[in-house]
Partner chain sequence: MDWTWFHRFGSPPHLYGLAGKLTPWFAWPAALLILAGLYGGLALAPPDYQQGDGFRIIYVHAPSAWLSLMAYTWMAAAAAIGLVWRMKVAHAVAASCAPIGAWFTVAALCTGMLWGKPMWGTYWVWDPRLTAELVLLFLYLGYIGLRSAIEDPQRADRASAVLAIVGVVNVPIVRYSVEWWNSIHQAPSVMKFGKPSISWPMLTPLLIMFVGFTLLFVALMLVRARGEILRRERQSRWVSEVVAQ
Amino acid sequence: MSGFLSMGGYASSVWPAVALTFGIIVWNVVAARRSFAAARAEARRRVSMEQAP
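Return the structure of the sequence above as one chain only, in the form predicted alone.
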């Protein structure tokens, strides 16, 4: 297991890259959910304005 974690001496390069990639993926999901929620709220606002007399 320690051989895997040390990555043959390249662990100092590999693990930060893995962490950065994971962070970017998480940020991308969060940003997409926020954008979707904002678009849905805007669509609901527009629909409610159209239905008002």
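Take the protein just shown as the form predicted alone and give its structure as the form predicted together with the partner chain.
Lone chain follows.
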């Protein structure tokens, strides 16, 4: 296990690269969902404004 973590001496390159890519994937998932949710909320606000009067 420690051999796996040390990556044959390349741990300082391999793990940051993996972590960074993983972070960007997660961020993209969050950002995509957020962008959709924002568009939906905005559309909903518009609809309720039209129905109000």
